[in-house]
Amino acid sequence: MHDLRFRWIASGAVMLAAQVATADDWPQFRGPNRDAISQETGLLRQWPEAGPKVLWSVEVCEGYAAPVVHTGRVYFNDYDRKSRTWFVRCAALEDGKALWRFSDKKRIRANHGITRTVPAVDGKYVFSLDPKCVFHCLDAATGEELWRKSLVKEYGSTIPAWYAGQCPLVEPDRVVIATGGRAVLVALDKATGSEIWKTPNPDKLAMSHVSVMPAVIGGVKQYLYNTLKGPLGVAADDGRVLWHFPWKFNVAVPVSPVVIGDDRVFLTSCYEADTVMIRVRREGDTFSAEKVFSLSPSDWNSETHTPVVYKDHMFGVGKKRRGLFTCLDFDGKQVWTSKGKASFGLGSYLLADGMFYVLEGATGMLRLLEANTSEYKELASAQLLDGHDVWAPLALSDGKLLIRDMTKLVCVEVGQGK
């Protein structure tokens, strides 16, 4: 077990919440620091002609619910349409063997898939938001339910279109989730579910599909959250709103805010919404936010996944001409795209060991790209999935990459193996 570590992003001023976990764990949405970057090294830079070795696969219900990994255990949400039962499942990372399964009877009709949310685990607890906004805390070792909260009943939340899509944020002393209704965000004690604080919601902001992101801006730790009416920053100590930037997103907003350095936030979304970079300033106890630049959808935007920041650039799959993997500078200018090389649809991606793993959302092809700020450079590719709508986030732990389509979850060896 490695020591508890803190990782600094960009200039070193943004310290994200550290997890008590091994360096190989992927304990929550977008990994330990919620930046879709793994610290693993020694990964394969070339694959055999048949692709990386498939270690195991399991059947899953249609949806986009990616797994998380902690100390050799894989946790993921699932559903059985015949029995109308929602599950949190736990399996061994090494061989996919089932370890336990928590079940809850619940009728959920397919609506562009069923499962969307990624659980979070800290080694002791597993936190999972089900499609109808019931928030569950389970014992990570046994799957026993320790407490639950119906966000609809307790906070007046409205279940978003296409069901809940946000993924809980776990910190050393709390779990944070957006509710809408009578609060914007709530921080809950992990052991009991009791409120540490809640953010007032006088503007009646509804729950979006966005996951809460931690940041330090102006020396103040805060949580960033995107709503249909724009992003806001919430103080980590007491839940008060520090700033709000009015910005219109259309129909739905699934892409989380991206922190750039210690004072900028990049915001993008789907349904022809404009992308915008804002600067958040602190003067004394007051914060303000202003636009730095914006991009129209014809310039660039991301429909589903949150861009990755690497070497003073942003990387992501853009909507323009549907699915070009793109490198942007911090002024929003395109350095390069995958035009003429590959189209990724709404596929997901993560960064590890100087390489991007990127899925083609329409085909299930996995491509390995060099993390290059000058040009698109592909290192390897493999057809590992054959389903459609391959949109779920990826997870990487101990040299094993977890990917899924609408029918199965697959574990492949991208490290040196044993």
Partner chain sequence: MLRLIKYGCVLAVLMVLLGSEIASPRAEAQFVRPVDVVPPDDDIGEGYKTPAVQRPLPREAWWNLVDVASLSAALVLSTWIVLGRRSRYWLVALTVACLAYFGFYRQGCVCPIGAIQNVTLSLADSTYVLPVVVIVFFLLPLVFALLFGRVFCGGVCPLGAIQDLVVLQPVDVPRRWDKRLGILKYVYLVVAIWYAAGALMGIEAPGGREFIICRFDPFVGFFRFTGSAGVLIFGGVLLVLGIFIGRPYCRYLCPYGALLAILSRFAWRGVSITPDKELDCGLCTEACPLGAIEKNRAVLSSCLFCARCFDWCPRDKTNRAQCQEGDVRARAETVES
Second form
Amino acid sequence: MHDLRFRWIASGAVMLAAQVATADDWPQFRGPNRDAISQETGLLRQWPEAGPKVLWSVEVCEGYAAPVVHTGRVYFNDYDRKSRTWFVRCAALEDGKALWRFSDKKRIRANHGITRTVPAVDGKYVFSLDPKCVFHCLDAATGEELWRKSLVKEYGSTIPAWYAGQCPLVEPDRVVIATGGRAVLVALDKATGSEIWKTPNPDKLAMSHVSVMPAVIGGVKQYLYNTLKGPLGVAADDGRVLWHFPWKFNVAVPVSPVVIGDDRVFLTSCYEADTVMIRVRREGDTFSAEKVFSLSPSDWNSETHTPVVYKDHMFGVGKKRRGLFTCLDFDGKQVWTSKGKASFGLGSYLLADGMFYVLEGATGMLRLLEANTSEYKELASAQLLDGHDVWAPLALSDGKLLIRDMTKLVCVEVGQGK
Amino acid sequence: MKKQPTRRDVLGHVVRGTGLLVLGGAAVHLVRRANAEGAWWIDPTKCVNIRLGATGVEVCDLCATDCVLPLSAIRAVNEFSECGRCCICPAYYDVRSEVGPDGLPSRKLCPRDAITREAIGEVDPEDPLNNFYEYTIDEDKCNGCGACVMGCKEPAGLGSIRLEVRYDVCLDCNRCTIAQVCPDDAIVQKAIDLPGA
Amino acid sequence: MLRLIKYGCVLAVLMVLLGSEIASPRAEAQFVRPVDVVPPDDDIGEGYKTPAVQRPLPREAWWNLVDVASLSAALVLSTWIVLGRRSRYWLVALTVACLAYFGFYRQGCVCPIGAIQNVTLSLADSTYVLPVVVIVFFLLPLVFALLFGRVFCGGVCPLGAIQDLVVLQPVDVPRRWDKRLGILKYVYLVVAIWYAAGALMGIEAPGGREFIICRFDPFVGFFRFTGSAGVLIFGGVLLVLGIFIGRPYCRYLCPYGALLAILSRFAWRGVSITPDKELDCGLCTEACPLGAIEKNRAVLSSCLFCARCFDWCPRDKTNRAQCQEGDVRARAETVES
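Next, give the form predicted in complex with its partner chain, keeping in mind that what was shown is the form predicted alone.
In what comes next, the whole complex appears, and the chain from above leads the way.
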């Protein structure tokens, strides 16, 4: 795992390169390294009876949009049904006080929630994709809109069913987003939004709910994306397709590709599609992908969230039995599950300080699990949210855990406090 | 000439009178309790197709196959007020079928093509996959096989489709043949209030 | 002896009818939806209104009325045809009509025979709801039995009708056997009540509560063109047997027939073969395929109102075909000699 991170740092892909980022930031979907792992330490391993301290909470519109944190500021997407306005909200991490709010009037009807995208912040810009696939670039300090792009108009994207679900990827010199339609992925200039490259789309791949994942495979920096017709790798420097692995997914693909080591990619999805582990090989300038193994949904699959790679294992909430938290090895064998202990529905999770923070999707119960590869071990639990559909990803920064349900975003002190 | 009643005649009258009284009494007693219509009813908390939480299990189609009627008296019923109106309805589409260029699964789930849909409300031409639809089940086609009921389950489905007995068709057999085979004992006799009764 | 058994059965029935009512309110688990993220009407827009769902209401009430009216009319007609008109011809017409309606159209439900169980269950379990139409179906033929005899068996009962139509070569069942077999229906009645109640006098029915009358109804499978193989075969055997032995199910098995037999014993105006003048020619006894005529008189508890005796009776022929009295006498004498 650590190797991987170093490789990413070495390849300059990671947020550390951004000007004011600190180790404590959670600047994008799945955190600084897009792996749902926080580098923080010294977090509480036991909680008081009443659960960890709730610092603040704000009302949010129904949806699954998680916040990000950058230099003590929280950014998240929201919507107001009465005034029919879409927002990017910025608040202080310390007390939840509103700092600015970008609004854009548009009609978005709730379709199993409204908001489900996470912005990406690099200290200067905030990038956010709204439910109707308009891509906004805002000034991180003021919330002023610098540019916007309607992916539908510019790239002929089809707004996915249940609206956009992808979270933009910020790189030091560009922002990468999947469009479908006339391109698969595009890299845009952060300051102007002008196109740096686009990936041609002869197969007419549609935009999925997957977020683009950076990886280095065969020594080549690439962006991984998954579609209904299987995953592909795109060269980071010019956007050409390096490899494509045809695989049939059903209805929607919300789970992002999981990079394992330097050549394997784990792909799982919902609607009873088979999960597959592939190996990507480089021979000269050409890449090829082949199946290592596949799992039927009756074996294991994850429906919405992307598993976490840690200690040479994968951890994630599987679909079976209403969401068993599972530890899998890289051969797809289940090492342990939470069977008989807890069911997490479609709850999300992140890893920090050797512990998993896992939400129960149906009830909002937050459970703290020891991240080990031998057994399910719960350290603490707390009911901080109300069910139902607590499906949003979590965010952790500066000992503060940000979690949300369908009505509120809550900030909880899980560190030692100051 | 009037015949004198014999002892036998008198006894007969007494027995008849008593018998009629008993029957009348029984009638009053029974009717007093019968303030509602008793009918076969599917308990949604028991039926495996309806019961929430029963996901990833085989659909039970005994309601379709085991009714004494050629077309079962059981129908799938979509409770509109509880329907998510999803564009990609997992009860309408076979979610395992290949997704076509329009972003929709290529096959329907209902083996009898009994579900029709219609876009409702505001229709955003730029966002065809997020329009709302009203799903209507054709009572003449549906045989209560339960496939769509099983399809509309958590987490994506809201459980708005249920199997219900259609009393305009049901013979109300004393011994409901479906109840006999129902593995969940979900078909039970229940009092159903008659409107206006 | 037979009498003792019969009255024992009646007593048992009465005990159940007036006996224990066990109230057991049934706790019903609530049906809880997983989430509530249904788009409201104003979110759907364009003035959309969520339509009402067709609720599965019970059969419309007028259908119940049709059933009850049909039953009443059929009972009245059957009484009038047999006692007033004394016509086999019209009775067959009524039989066919009732077979068509109660048998094939209503597919054998609702029927007074099965209703025994519903009434029993309703008395044993107060949570069980008994539809009014079932009560009427259960009681009306009993009232008619008390007044006129087994009117219901004659022209109304579809199970009787299907058997009555196959009586082609009736043979006499020896009286002793007839009586012995006749006890079966009382036993069946008690067992059916036992099973419908689930337990009788503290003894649980093996295998639990069961509507055995319906389960082993031999002819309902024919009305529905489907049924379990065993029961269909049973029905087929009974029909074949019925060619030679008149209406075997009615005479030996029908539990409702048991009730009717008891009540019709006290019928106020039953079938009398020759109400005004008696020829005692015995043709009627020969005509009766049910062994219900003893010593030239109808036995009310066994008479199934089939009107065959009238069809054969020279007296009725006198009326209708204006036969010479001499011919009748001659025929009567021939038979006697």
